[in-house]
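Taking the form predicted on its own, here's one chain by itself in structure tokens.
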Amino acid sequence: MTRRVAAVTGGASGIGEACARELARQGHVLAVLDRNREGAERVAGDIGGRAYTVDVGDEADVERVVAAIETELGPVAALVNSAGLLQVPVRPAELAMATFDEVVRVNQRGLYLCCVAFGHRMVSRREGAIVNIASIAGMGSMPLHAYCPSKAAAISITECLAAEWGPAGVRINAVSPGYTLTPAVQAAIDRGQRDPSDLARVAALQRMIDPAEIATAVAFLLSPAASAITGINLPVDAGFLCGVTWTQYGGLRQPLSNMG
């Protein structure tokens, strides 16, 4: 049986590498893109896929690399578009455009780049999947100001497509992710940028998430499984979206111990 292709942005670390080895633990051949190209060589070299090299932000890299990994991996039936940048949390009179413009050029632009270049393949094939890494920043307020309105992009985005290629039989959902421990926020736990039990108190199962956890609700919403399944944003977020409206009333309540 020839195995399926599978194209995952940003899948040199966090949660685009924690996709890249599940879905190819499912059996999936692995396209690893990034702009970290040591990055993606040793995810690929560890899951045996291969690693490309893109600016996702650039349309005619997109699709340089794009037409490169069917010509050399086949046809790719499943996209996870996890290419990312943070964003510090500053007053907007601090936030410099340049980097407003960088977050939004990366978040937004590059995702709907890569859903079309990807997409518009899989219309012409009548077949695929693409999971959009979304973000729980994106489904309310947060003192990141070209961060969350790329997230909640990412998820407009993701409706408009769904409604658009529904009917050529192509899906594509959003996942959003709470606060999820990868490598950048572990650096900015580090330098004591961000305090994990903060982040972890307001979410009704009281812990950060593993970019593994992650990775299984995209390769199930990627999967036969879901076939009915498309224009959703699944929020994976340990329950956060549900405790944290909790403190105003003093926050999350303990179990009482002779009730389990």
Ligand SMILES: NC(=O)c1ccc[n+]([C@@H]2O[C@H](COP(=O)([O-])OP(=O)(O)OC[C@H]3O[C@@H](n4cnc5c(N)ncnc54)[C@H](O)[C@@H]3O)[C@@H](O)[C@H]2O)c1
Contents of the next structure:
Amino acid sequence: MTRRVAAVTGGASGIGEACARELARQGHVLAVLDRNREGAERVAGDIGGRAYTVDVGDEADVERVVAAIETELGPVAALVNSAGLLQVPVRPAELAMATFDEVVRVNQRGLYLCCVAFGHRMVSRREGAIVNIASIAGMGSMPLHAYCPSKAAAISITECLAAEWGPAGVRINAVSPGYTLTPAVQAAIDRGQRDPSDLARVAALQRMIDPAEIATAVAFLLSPAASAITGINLPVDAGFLCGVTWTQYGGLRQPLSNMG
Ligand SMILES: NC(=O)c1ccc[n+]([C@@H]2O[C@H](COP(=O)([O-])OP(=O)(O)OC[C@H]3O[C@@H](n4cnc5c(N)ncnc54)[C@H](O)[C@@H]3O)[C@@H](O)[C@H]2O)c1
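Provide the structure of the form predicted in complex with this ligand, given the form predicted on its own shown above.
Expanding to the full complex; the earlier chain stays at the top.
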């Protein structure tokens, strides 16, 4: 049997890297896409895949890379869009529009461009599945005035394209991670911009998420086991969304020793 080809953007690091490793473990041939050439080559080398350098926000670059992947590895059956930029939590007055534009260019425009470049080919073959990495930040308000709207857009793009391409049998879903310990988040912690105990405290499971836990959910949505699922946004958040609203009641309660 020929092995199915999967492509992962942002595959050089964090959640994208974990997705690439999980999909390779499940038997896919991997195209690892990233603007970080060295990182993409490291991951691709580890899993017997192939690295592709790309800026997801650049339309011509994306088209060039998608055509090269399909020529060199074969038709792509599964796509994960994980390339993304985080942002510093500043007030609007301190948020340079150049930063705003770059976050939107990568997280919204780049995600859309990759969906369309790979998706058009999937539609022509009547086969394929896509997962977009959105965020819990796209589902509520945080002091991230570029990042939150860009992630809300990722969820909306997912829904619009799911309806557009469902009749062709192409499925597209979003996964919204909660606070996941990746190099990007670790760097923000190291800069003092995020406090790991704050991040963990409000989540029902009282911890951060391992990138591998996001990857298993992504792999499920890409697999035939999810054949009737399209257009959804699946939070993988260690219970952040159900826990955060308890803050106004003093926060989550520790279990009583005799009652659980
Ligand atoms: N870590 C979290 O807590 C968390 C939570 C929710 C959502 N997310 C989302 O998950 C995704 C991955 O985040 P992460 O934490 O793994 O970050 P990360 O920085 O570890 O990985 C992101 C990767 O994307 C690549 N990238 C950035 N801009 C690119 C571009 N223009 N073209 C190609 N590649 C580019 C980077 O080089 C990097 O390898 C992002 O979309 C992020 O918004 C992360």
